[in-house]
Each structure stands twice: as structure tokens, then as C-alpha cells.
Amino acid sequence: MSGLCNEKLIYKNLVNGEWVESASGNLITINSPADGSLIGKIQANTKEEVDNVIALSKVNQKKWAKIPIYEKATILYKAASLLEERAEAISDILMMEISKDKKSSLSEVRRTADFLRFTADAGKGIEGLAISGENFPGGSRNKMSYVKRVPLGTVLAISPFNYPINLSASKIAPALMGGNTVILKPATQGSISALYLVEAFQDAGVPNGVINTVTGKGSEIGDYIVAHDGIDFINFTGSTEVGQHISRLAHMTPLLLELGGKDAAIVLEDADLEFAAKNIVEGAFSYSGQRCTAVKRILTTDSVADKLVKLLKPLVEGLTVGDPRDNSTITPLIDSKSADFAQVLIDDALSKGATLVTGNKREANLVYPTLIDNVTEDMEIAWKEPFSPILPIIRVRSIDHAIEIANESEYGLQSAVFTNDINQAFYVADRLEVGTVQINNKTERGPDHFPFLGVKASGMGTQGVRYSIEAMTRHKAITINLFEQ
């Protein structure tokens, strides 16, 4: 058994390159969603114990810095590798700690070696400018800037529980090509994943403190690291109410954030009915419907609805519902407080006049798929982010009333149009207050490298391979005055 654990299952820190055991003695206790079973216990650390690794971060940042980004970029390669080798045995823990099908699983796995060479390869193309004076009305060719991107020093990456593995990387990896260190701060619910990405990433060659990890409640730990003055920037992806808390604690640190969404669909008349419904199923309810861009909603016109619905109610049945082990598609919900909730959304449209077309079935924290028709704007589930298998239609008067709901949501993170007819495509996607509009398809999060952000309260700043290794780093100009001839 690796340094990463012991033989009783409990989980240690990387701190300065060693697994170490909190000094408190309190553990934190993980179990199943899908059965309860228990996966391991991590470690609940101190506030003292916060304070000596923001400090072991702030020393060993100035050395890596200072190694070529090459060398960089052959961690990252080797990291990917490592990740590939143990994809199986990963994925086995990733499956029972947040009951994720084991197919998907796999899935992030991989991607993220994918990830990691392709932030590696991003990394080494990233140049430096030189600007003449001479561009500038009164300027000289004997000014030059020479304009290169330096790293912002200690970099603090949240990582949520839907992805712990590739919301990790996605964080990690730019941050240190952008020559950064790294302290990660995993969901409680998903660290165990999130760890041993960190030991693959340790087993890669990564310096001793370059990367760091702190596991504990946010309820105790968490306000006191967001708020530390040790911090030079903050990524964070989890709800929009805890981002919203961050970034007031956070001052004047750089954050970004990705954060809740209430994705739309929106389906016009001469789009292909059949294709529109399969793909906004498989966006709907993947993962349980616990993904920040999961199809939240469709708006379209009655005649269209008719038809959907139709469409839409057999694919809705036939999801395979049950144990991620089985590679059921709909699993247990993160934790019961979950399912509760998802629970008061469906009452309460129920209870306003929808019409349940199927589902609305609860066992325990396993709420089965659940389409919901003739949703109105009074109805709680028009406007929150359920997390969790609810479709709701939405019908509406017109392409602009379908608009106009969509951008009276709080969120702005992605919508989709589906139609057959460009001009139209263009007419939605123009006037839709997202980060991302997909024509003919279901929102999503990738290919990683395409620009992935959000508006109001969806998030800040922009991820995407390299612009999360722009964020992460910053311009400095030098310029150099030469004397005249």
C-alpha cells in the first residue's frame, strides 16, 4: 500500500512531498452514495497546519518558477502516463465515492491524461512579445518592451464532488505550466479521488511542496484559506451561493470561478425532433443530472411540445436506473439533502399544475428520471438549478419569449438551440446572456481547450487549456531604452 493510505483505509496529505497525518487527529469518514459502504476517512486539518503549507508553497514556488518549461511540460507527460496505467483501479474508487457509472468514470480518467498533455503542449507555445516605440505617434525605435507572462505565485484550487479527478487537473495542470505552485482543496465528498491524482501527479517528478493538499470541512477551514494573505489566486468550481461567499472574503485576490447553471434548450420549429430529443436526454440526465452544464430546461412552443414529449417520454424510461456498478446511467444522488431537495422541486410544480409525464419515484437518495411538461414561471423548478435527474418543459409564445426566459434566469453559464436554419441559430445565440451557446447540441463542458466560462451568476473569468494558463499568470514588461547613434 502506497504512502497515500494505510491498511485501515485512512488517507494522508501531500505536504512538502511527504503523506502526512493531520496533528489534530480528527478524520473525516467517506462513505458510498450507492451503498453506504465505507471508502476511506481523510484527514481534518487545522488552521495552524493551513498556515504551514501556504507557507511551504510561498518557498518552493520561487524554485519552480525558475525550471524551464520543458521540464514543466515532461512532468505533465508523465503525469498523463501514470494516470492512463491506473485508470482502472482510479476508476474503481471514483465510481463508489461519488456513484458515478463506471463507464464514465473510466471516462474522466482518461480525459484527464488527455488534459494534462494537452496543457503541457499549450504551456510550450506560450511566447513572450516584443513591442517597438516607434508604433506610437511621438515614439522611437530606440524603446522596446519585451512583455513576458509570470506566474502569480500560490494558487488555491477548489475542486467540486461531481468531477473530483478532472476538476482537479483542469486546475492543477495550468497552474503549474504557468509556474505556479499548488495547494488543492478537494470536495470532502470526492477527495479520496482528488488525492490520487495528486500522487500521480507526485510519482511524475513534481518537486517536493510545488504541489501541497489540505482535506477538511469548509466549515472550518474553509473561509480561514480563502481569505489567507499567503493566497495569490483562487479557482474554485462548486455552487454559485459558496462562490458568491469566496469572492466577497477574497478581497483583491484574483479569482476564477465556475459556478452554477440553469442551462436551456430551446427547440424551434424545423429542428429534427428526433435528434433533438435523444441529445437532450443524454445532457439531461448524465451523471444523475449533476453537472453544471446538464440540459435544466427546454423552452418551446406547444406545437412542438406536443411532439417532443412524445419523443422524449420512452427515452426518458428506458435509462438504465440503479448501482453505478452496473453502469446504470441514473445513480444515488450525492447525499440525501440532495435527493430532498430535488424532491421539493418536483412538489412543488406538481402542486402549481404541471404535468408529470414520467418519473417522480424516490428511493432513499435515488431519485429516478423525471420530465415534467406545461412548467410555468411561478413553478420553483423554471428558475433552479435542480442538480440532479429533473427535466422541465417550459412551453413558450415565440423564439423571443423563449429568449427572454432564458435570460431572465440569475445564471449564464450555457443554453443550446436546436433548428435547421443558420440565420435563426444565429438569431438565438446572438441575443442568449451565456458564456456558451451550442447550435444543435447539448450543453457541455468540452473539448477542453475551447473556451469555457460563464455570465452573471454562473462565474468569473474564462477556463479553457490555455486561457486557464493565462489567468493563472500575469504580464510584465521590461523595457529597454537604448542611447542614440
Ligand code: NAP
The other form holds:
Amino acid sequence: MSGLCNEKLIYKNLVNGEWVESASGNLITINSPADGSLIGKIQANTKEEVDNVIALSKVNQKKWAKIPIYEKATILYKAASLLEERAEAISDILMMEISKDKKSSLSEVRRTADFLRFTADAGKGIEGLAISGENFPGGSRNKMSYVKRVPLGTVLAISPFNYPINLSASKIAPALMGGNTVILKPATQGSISALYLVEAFQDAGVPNGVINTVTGKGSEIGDYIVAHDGIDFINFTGSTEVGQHISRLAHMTPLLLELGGKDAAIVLEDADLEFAAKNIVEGAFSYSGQRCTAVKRILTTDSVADKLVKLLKPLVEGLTVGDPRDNSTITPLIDSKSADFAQVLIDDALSKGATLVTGNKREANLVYPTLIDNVTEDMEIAWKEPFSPILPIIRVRSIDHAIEIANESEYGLQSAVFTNDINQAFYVADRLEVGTVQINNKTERGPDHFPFLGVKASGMGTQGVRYSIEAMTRHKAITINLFEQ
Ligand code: NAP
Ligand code: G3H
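Please supply the corresponding structure for the form predicted in complex with the named molecule (the preceding block corresponds to the form predicted on its own).
Full complex below, order starting with the chain above.
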């Protein structure tokens, strides 16, 4: 067994290249949401340990920044290979820790290996720029600005439970290529999977102290680390509530925030409805709807809705429900609080006159896929992010009405428009207040080198390989002044 955990399944943190236990002696037990089995115990770090990790990260950043980019890239390639070699074992842990079906868990690990390779390549492509002074009125060719990108320093990476490996790596790898050190604070439920990712980086040769980890409940240790003077950048993915809280604490520390969403699928009258229905069901229900980019509402007119509901119903009823080990699409939600919230949203909609098409069944934290028609604007499910397998249909009067309701949301992550008319597609896409509009596809983040961003309450800044490297580096300009020749 490697140093990251002992025979009692007590997991440790990586600090300056060593796997260490917290001096607090406090452990947090991680049980599987799928069957309650013990996954392991993680450390609850103290404030003093946070101080220590930040101090170490700052010292090591100076050394890491000096390592040539091609050497940094070589380490990332190695980490990618290790992840692939370990994909089966790591995905088994991921599957049970966050109750994600085996196929999706494996694909998360493999997608992350691809992400690391692509990030290494992109990092090698980052170049400087020389700008001649003569281009500006009154300037001179004896003056030149040499502009390069330099690291920000120590990046605090905070990842959510739903992609503990991919959304940790998508912060760590670009930060490293940019010459930063990283402190990873993963979601408590998801920490163990994230520690295996960090182990792969360490085994690949990331020097001691370049990646350090802190574990413990965000509600207890989060504010302290976020507000710490030693943090130079916060790269956060999680709920809007916590993201907004962090942005208030961060003072002048720059932030990249990827937060919640309420992605709409707008289905126009000329759309291929069979295709749209299949695509929307995949988008809404994969990993039980626990994705920021899940389709979280359908907006369509009466004439389309009647046909669409007939197509959606059998597809939703055909989804597999049960254990992640059986590759079920719908698995127990991350905790019972999430399932309680889902039930509140369903009950609220039905009590206000919405039509239950299928679902509204629950066994502990397993919520069956639920399709609700005739949802109106007074219902909570019209606006709230369920993060569970619930899909509401809101019937609209027209395309403009769909756009209006889509934009009324506090969120602005993505939206989809289904139509065979490219002019209508652009009419809608141009008017939606979101980071990305998908034409004839479900909302989704990938491919991972595309820009990924949310507007309004969905986030700040842009992710996606090159964009992430840029976000975690800054320009440095050196102006050269030649003597008059
Ligand atoms: P969350 O409850 O906001 O937690 C996210 C992370 O923040 C966890 O690591 C959590 O640690 C930590 N945290 C909590 N309180 C903190 C504090 N005061 N200071 C610093 N860190 C703190 O979100 P989640 O339940 O894990 O994930 C679901 C949410 O994330 C959804 O809203 C979803 O839409 C969003 N999400 C967005 C994207 C995107 O790219 N836009 C991607 C994935 C998920 P603990 O676990 O220890 O509390
Ligand atoms: O949960 C939010 C993730 O960033 C969504 O990624 O669209 O690839 O599932 P995904």
C-alpha cells in the first residue's frame, strides 16, 4: 500500500512530498452514498497546517517556476500515463465514493489523462510577444515592449464532489504549466479520489512541495484558507452560494469561479424531435443530473410540447436506476439532503398544478428520474438548480418568450437550441445570456479545450486548457529603449 493511506484506510495529505496525518488527530469518515460502505477516513486539517502548507508552497514556487516548460510538460505526460495505468483501480474508488456509474467513472479518469497531455502541449505553445513602439502615433522603433507570461504564485484549487478527479486536474495541470504551485482542497466527499490523482502527479515526478493538499470541511477550514494572504489565485468550482461567499472573502485575490447552472433546452417547431428528445434525456439525467451543465429545463411551445412529451416519457422510463456498479444511469444522490431538496421541488411543482409525466418515486437518497410538464413561473423548479434527476417542461408562447424565460434565470452557464433553421438558431443563440450556446446538442462542457464559462451567477473567468493557463498567469512587460542610431 502506498504512503497516501494505511491499512485502516486512513488517508493522509501530501505536504512537501510526504504523506502526513493532521496533528489535530481529527478524521472525517467517508462512506459510499451507494451502499453506506466505508471508503476511508480523511484528515481534518488545522489552521496552523494551512499556514505551513501555504508557506511551503510559496518557497517551492520560486524553484518550480525556474524549471523549463518542456520539463514540466514531460511530468504531465508521465502523470497522464500513470492515470491511464491506474484507471480501473481509481475509477472503482471514484464510483463508490461519489456514486457515479462505472462507465462514467472510468471515462472521467481517461478524460483527465487526455486533459493532462493536451495541457502539456498547450503549455509548450505559450509564447511571448514583442511590440514595436513605432506602431503608435509619436512612438519610435527604438522602443519595444517584450511581453511574456509569468506565474501568479500559489493557486488554491477547490473542487466539487461531482468530478473530483477531472475538476481537480483541470485546475492543477494548467496552474503547473503556468509555473504556479498548487494547494488542492477537494470536496470532502470526493477527497479520496482526488488524493489518488495527486499521488499520480507525485509519482510522475512533480517536485516536493509543488502540489500540496488540504482536506477538511469547507465550512470549517474554507474561510481561513480562502482569505489567507499567501494565496495568489483562487480557482473554484462549486455552488453559486459558496462561490459568492468566497468572492466576498477574497478581497483582491483574483478568482476563477465556475458555479451553478439552470441550462435550458429550447426546442423549436422545426426541430428533429426524436433526436432532440434522446439528446435532452442524456443531457438531463446522466450522473443523476448532478452536473453543472445538465439540461435543467425544457422551453417549448404547446404544439411541440405534446409531441415531445410522448417521445421523452419512454426514454425517461427506460433509464436504468440503481447501483453504480451495475452501470445504472440513475444512482443514489450524493447525500440525503440532496434527495430531500429534490422532493421539495417535485412536491412544490405538483402542489401548484404541474403535471407529473413520470417519476416522483424515492428510496432513501435514490430519486427516480422525474419528468414534469406544465411547469409555470411560480414554481421553484422553474428557477432552482435541482442537481438531481428532475426535468421540468415550461410551455412558452413563442421563441421570444422562450428567450425571455431563459434569460430571467439568475444563472447563465449554457443553453441549447434545437432547430434545423440556422437563422433561427443564431437568432436564439445571439440573445441568450449564457457562456455557451449549443446548437443541436445537449449542454455540456467538453471538449475540454473549448472555452467554458458562466455569466451572471454561474461564474467569473474562463476555463479550458489554454484559457485556464492564461487565467493563472499574467503578462509581464519589459520595455527596451535603444539609443538613437
Ligand atoms: P459546494 O458545496 O459549493 O462545494 C464545492 C467546494 O467548496 C467543496 O470543495 C467544498 O468543500 C468547498 N467549500 C465549501 N464551503 C467553503 C468555504 N466556506 N470556503 C472554501 N471552500 C468551501 O458544491 P458541490 O456540492 O461540491 O458541487 C455542486 C455544485 O457545484 C453545483 O451547484 C454545481 O452546479 C456546481 N458545479 C459547477 C461547475 C461549473 O463548472 N460551473 C462544475 C461542477 C459543479 P466541502 O465538500 O468540504 O464542503
Ligand atoms: O458539473 C459540471 C461539469 O463541469 C460538467 O462537465 O458537461 O462534461 O459533464 P460535463
